[in-house]
Structure formats: structure tokens, C-alpha cells
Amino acid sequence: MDFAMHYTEEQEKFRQEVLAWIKKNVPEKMKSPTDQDDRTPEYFAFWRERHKELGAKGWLHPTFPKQYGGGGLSAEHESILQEEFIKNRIPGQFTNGLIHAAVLVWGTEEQKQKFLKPMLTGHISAWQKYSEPQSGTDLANCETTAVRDGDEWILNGSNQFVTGVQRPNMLYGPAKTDPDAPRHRNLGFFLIPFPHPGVEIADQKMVNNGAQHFIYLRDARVPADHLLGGETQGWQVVNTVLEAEHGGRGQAFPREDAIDAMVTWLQEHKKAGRALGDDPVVLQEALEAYCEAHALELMNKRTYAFHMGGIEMTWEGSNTGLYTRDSVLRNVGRIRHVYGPYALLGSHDSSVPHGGVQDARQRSDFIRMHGAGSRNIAKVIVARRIGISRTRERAAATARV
């Protein structure tokens, strides 16, 4: 069976346009490093400006409508952009883009122009502030409060494990607007500017590139038009964001550099005078990792094709998300078995293979069990959608972008 993408002549011309832009605008020293800890202030400053240029061309978020700052392009164009950007180590925007579809679905026309357009053109970055100290993965157990005061909302609360690099221009997430209403009907969803009086961000020192943070809201006042959706529709907005985060959009061009590098390692590395790939146990580990990685790639592409084709999904996207959690952890374990101590060498070690992609994966992928809710939450979502839970649910409202 042929799983390769086949592009038209016009689409291949677009690819050449993308490659020409990269060659002209991106020096080698500004390409994304293997280890994200190696990014410098100069790197971030350079890419903030290049992202604005990409946004002006519609290449930053190519499938979103042009009137809101997207490219109005096809899924095939997005596939080409992702393919060439990944191959040439072009980083994506330093933002949590899961909010974009939610603004498109729930925002007023004024909010789309005010918030969505600068997001899609690279002028605003955002962080998602969901996890609270007392709630774990029970997102509906939200204690952040929002009290209406004339044309403003006063927000108080805290969050932890908020992911992001560089400081954002905006935070987004739910807050309790009606303390007397039942669960799932008592929340609003807010877009919170930063820096802003009453809003504090503090770093959490953790192993995944120092990208986790505490958020504190202390009588932070935000204008009324920063409420996305109705005053008690926050849970519905939250789920539009989560639909993509749980795997519901898939990926146009998923790639597994660490696994591909491992195949090269088997072919080139010798142990006790023999090719490492001659060891049947090591070879079995590598084959399992390779097959699992590429099965996940096909699942992501299938979900992406369904999403962009407007095909209603039930379990497909969430199942891809659940499988991702398990498979990446299995594969980082296999990488350790195949590479041995080499898997833990950092990017600056003189003996490190493949620029240290293996070590970077060890430090980034183990958190996959907890992002977007725990693995148990992911299993509950899949169970509800295939009809074997006490309750059933459909996919949340989202946009085909």
C-alpha cells in the first residue's frame, strides 16, 4: 500500500517557494537546536521577527481564514510547510496555539479581529493556564474566581505546571463565574493580558527545558470583552481547546527524528567488533520502536485527514492521543536499551551521537503521561466515545482549520 503523499505541480512550486524563503532568510546558526536548552536570547529575538514575516505570508497558520490572519491554504499546503520546516529545523511560533480554533468557534467578530488576527500573524503569544494545585487532572474542579464589576472582571486564583517559553502576551483559561451553579455550568473562559497588574508568573525548575511555571492572579482586572463565550459557557470553550490537545486535529506531517537516528546508529555503530544491528535482541527492540513510531505517524495523518475533510469523529482523535502517551514512553525506553549510556549524553558532549536527540527525548517525553490530563483521563474519554462507559459523549465543537 502506498502511504506517500502525492502533490500537484502547483503544490510542488509552492514547496520551492518555501525552500527559497528558508535559504534567503534563515542562517544555519539560527536553525532550531537539537536540545531546546541550547536556545539563546538571540535565537528567540530572531524568530519572533521571522514569525511575524511568516504570519504576514499566511504561512504561520496556513489553513486558517485569511480575514483573521491565516493563509487560507489547503491541507496539502500545510503538509508541505510542516515537512520543509521540520527538515530545515524551522521552529514554530512560541505560543500555545490550541486557543486559536476556540476563538474562531466561540469568539465574536470583534474578538476575532482583536485577539485571533494578531495571534495568527505572530504578534501575540499565549499560554494555557489550566492546572490548579487542588484539582490535579480534574479540570472542572476550578477554584479560580471571576467576579463581575461593571465593565470588568476581577480574577483571583493560581495555576501550576503551565507550559511556555519566553513570557507570553496573553494567558487563557477558565474561572468560576457562578459559584452557585452546578459543575460544568459555573465557569467562564478568559483571555488575560500579560504583563498586567495583578498577574504574576514564576518559574518552576523542572527537567523539561525549564518550561513550567506558576501563575498567580491577585485581583487582576480584565475588560468584559476578554470573556470568550457566555458567562457560564467556559466548560464548553475549554473542551474545544482540549479536543485538539487530546489528538483531535492529528498532524499533517508527524516525524520521528529520534527513531530514524536510531536506525542509523544500528547501521553505523559497532560493539565488540560487530555491527550493533547484528545483536538479535537489540534488533528486535529497534524494530518494535520503528514500527510503533510509524504506526503512530499513520494514526496522526488519518486523524488530520478526517479533521480537514470535515468528517465527524468519535474515538479516532482521542485514541491517537492515548496511543501517543503509551508509545512514546515505550520508545524512549527502547532508545535507552539500543544506545546504552550514549542515550544520556548531552548535546555538548564530544561523544554524543546525532546531536543529543536521544537525551533530549529522555527529558521531554516522560511528561507525556500527564500533559492534557493523565492517562486515566484519556482512557475515560475513549471509553465514553466508543460507548463502554456509564456516560457517552461526542467530540467538542471545533473548527476545520
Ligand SMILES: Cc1cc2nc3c(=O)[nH]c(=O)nc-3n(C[C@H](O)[C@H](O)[C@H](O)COP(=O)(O)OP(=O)(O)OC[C@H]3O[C@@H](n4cnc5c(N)ncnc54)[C@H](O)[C@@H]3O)c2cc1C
The other form holds:
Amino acid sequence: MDFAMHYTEEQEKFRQEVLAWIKKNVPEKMKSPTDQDDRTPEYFAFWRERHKELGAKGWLHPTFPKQYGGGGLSAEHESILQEEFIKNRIPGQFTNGLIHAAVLVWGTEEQKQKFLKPMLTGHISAWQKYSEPQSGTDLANCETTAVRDGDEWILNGSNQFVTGVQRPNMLYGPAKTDPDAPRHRNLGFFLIPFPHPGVEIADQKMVNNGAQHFIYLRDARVPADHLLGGETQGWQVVNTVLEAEHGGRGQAFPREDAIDAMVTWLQEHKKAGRALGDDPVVLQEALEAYCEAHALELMNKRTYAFHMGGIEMTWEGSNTGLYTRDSVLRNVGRIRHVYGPYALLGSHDSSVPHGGVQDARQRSDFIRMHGAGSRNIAKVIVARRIGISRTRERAAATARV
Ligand SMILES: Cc1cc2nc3c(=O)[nH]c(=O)nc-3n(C[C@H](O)[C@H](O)[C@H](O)COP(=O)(O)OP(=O)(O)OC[C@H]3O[C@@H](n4cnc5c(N)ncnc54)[C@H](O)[C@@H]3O)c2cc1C
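Here we have the form predicted on its own; I need the corresponding form predicted together with the ligand.
Starting with the chain above, the whole complex follows.
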């Protein structure tokens, strides 16, 4: 099988258009810093405006339909955009984009115009509020409540670990609409505006980059048209979002900057006049990291090709998500062995290699085990889909965008 993308003359012209936009609009100092902790208020303000410009061109979400603010472009165009944006350190929109396909699948025409269009064009950023203090892994054990009152819903509950930078325009997640109904049939799914009376956000500092938050809903009233899907269809909507979060979309242009940096480090550095790779332990560790990173890259490309090609998937996406968590954790350990203490120097240290990429990854990759539901549950999902578990499960409804 040939995994390489092949581009037409028209698509290569598109690449030149993308590169020309970057050159004209993005000064070097506004490119994404190696350590995301180094992003400044000016950086966020600059990119919020550029994201709107990219949204207007359909380049923020290129494969989504044009009538809802997407680009109506092909997978190849998206691959070109991702490649050039990653190489040129152009940051993606500051939103949790996992909601977009769910609005396309579950939203009414009015909701797509009202919510999806401003999301896809960079005017609304949204955060995912799923995890509650007692229900992270066991998401169906949601205790947030939603009570109908005329044309509104009144929401009460709390969340933790909710990721996002600055402040969002919207929060999304499930709430119990029918406390007497059985599990999985008792939830609705809500889009909650922010700022909004009764909605509070507080920072939750973690070692990665301080981008997690607590959310508190206290008699927060949201209009009835902020319910996505039916009153008790929330679990299905939750799962459309999770299908993407667990890896079901793959990646058009996966990139492993920490591994690229490690290869450069080995090529350029010597110890006592000898190549670092002369040490057999360093060589073994580096090679294992390199191979595993490339296996992950291929899995991501395969999933992307399946998803965009409309090929039915069962375990492949979730398996990619599971392998990602395990392999990035193994690899940051190997990278520590290759670099020694240099792997732990921060971006502001005078002798830090590669602008601090390894230190940033040491901090972020070990907690990736816990995001998107625990790793144990990810295994259960894959087992159910390949048919070796107590129960069987199909992939959730999703959209080919
Ligand atoms: C960096 C980061 C970003 C995050 N971003 C978000 C976000 O944007 N939005 C959001 O809503 N949440 C977010 N989360 C929360 C994340 O989804 C939860 O941490 C995750 O679901 C696990 O829940 P928990 O922390 O409550 O652990 P628990 O559910 O308490 O699990 C603790 C341990 O028990 C094990 N366990 C629990 N139940 C079972 C079971 N039935 N079978 C086997 N083992 C089990 C788990 O595997 C785990 O090892 C984020 C977390 C992190 C670390």
C-alpha cells in the first residue's frame, strides 16, 4: 500500500497560496512557541483575528461544508494546510473542535447556522465539560442536572479537568434530563454560552501548562434551542464527540517534533569525541522511540484515510488513540535516557536544546494517559469492537468531515 499523498498541479498551486498567506500575514514572533507556556496575551489576541481571516477563507476547517462555514475542500487540501501550518508553526483555533462533527450530525438546520457556522469561522471557541468529580472514566454516571422550565433549561453541577486557553464563548456536555430513566437514556446534551449568569470557571493548575479548569453551574438558565439532539439522546451525542476524541479521525499530517529533535541531537552531538549513538544503550533507546513514533504516524494516516474515504471503521480509531497514550509515554522515558538532564531544561534555560521541546513533552505526555477517559476504558472499547469482550459495540455516528 502507498501511504504517500499524491497532489495534482492545482493542489500544488494551492500550497503556494497557503505559503504566500503565511509569509504576508504571520511575523516570526507570532509563530507558535516550542513551549506552549510561552504564549502571551498579544499572541492570543493576534491569532484570534487571524483565525477569523482563515475561517472566512474556509481554511480553519477545510473539509466541512461551505454552507456551515467550512471550506468544502478535499482531504488532500486539508493535508496540505496541515503540513504547511505545522511546519510554519501556525496554531490551530483555540477551541475544542471535537464538537463540530456532533453539531453537524445532531443539530437542526437552525442550530447549524446559529452554532456551527460561527464555530467553524473562528468566531466561537468551545470547551468540553464532560468530567465531573465522581465521573471521569464512568461518564454515564453524570450528576449535572437539567430541569425544563418553559422555554429554558436550568442547569446545576460541576466539572473538573476542562481544557482550554483564555476563556471560551461556549461550554458543551451532558446533563441528566430524566433522573428516573435508566443509564445512557437519561441524559441531554447542552451548549452553554459563556460568560453567562450562573456559570463560573476557575483555573486548575497542573504540571503540563495550566490549561485545565473547574466549572460550576448554579441555576444556569439556557434557552431550549441549546439542547443538541433529543431530550434523552445526550449519550449518543456524547459518543459522536468521543469517537473523534478517541482517535476516530486520525491525522492528515502527523508530526513528531520531539523525535525529529532527538535525531538531530544524535547527529550533531559527540561525547568524548565519539558519536552519542556509539553508546549501545542510547542507540537502542533512540531506535525504539523512532520506530514507535513512525508506527503511530502510520496508524494516524491510515485512520484518516479510512475516515475521509468513508470506509467503515470499528476498532481502528480507538486503537490509534490507545497506542498514542502508551507510545508517547514510553517515548518520553526513552528520550530522557538519550538526553540525560538536558531533556529537563526549560525553554528559558541558556543551554536548552531545541527551544525546550523535550521538557515541554516530558510534562505533557505523561498526563496524556488520563485525558479522553482513562486508558483502561480505551482498552475495553477496542475489545468490544473486535468482539473479544463480554459485550459488542459499534462505532458511534459521525460525519465524514
Ligand atoms: C490533560 C488532561 C486534559 C483533560 N481535558 C479534559 C477536558 O477538556 N474535558 C473534560 O471533560 N475532561 C478532561 N480531562 C479529564 C479526563 O477525561 C479524566 O481525567 C478521565 O476521564 C479519567 O477520569 P478521572 O480522572 O476522574 O479518573 P477515574 O475515573 O477516577 O479513574 C481513576 C483510575 O481508575 C481506573 N478505572 C476507573 N473506572 C474503571 C473501570 N470501570 N474499569 C477499569 N478501570 C477503571 C482508571 O483507569 C484510572 O486508572 C482531562 C484530563 C487530563 C489529564
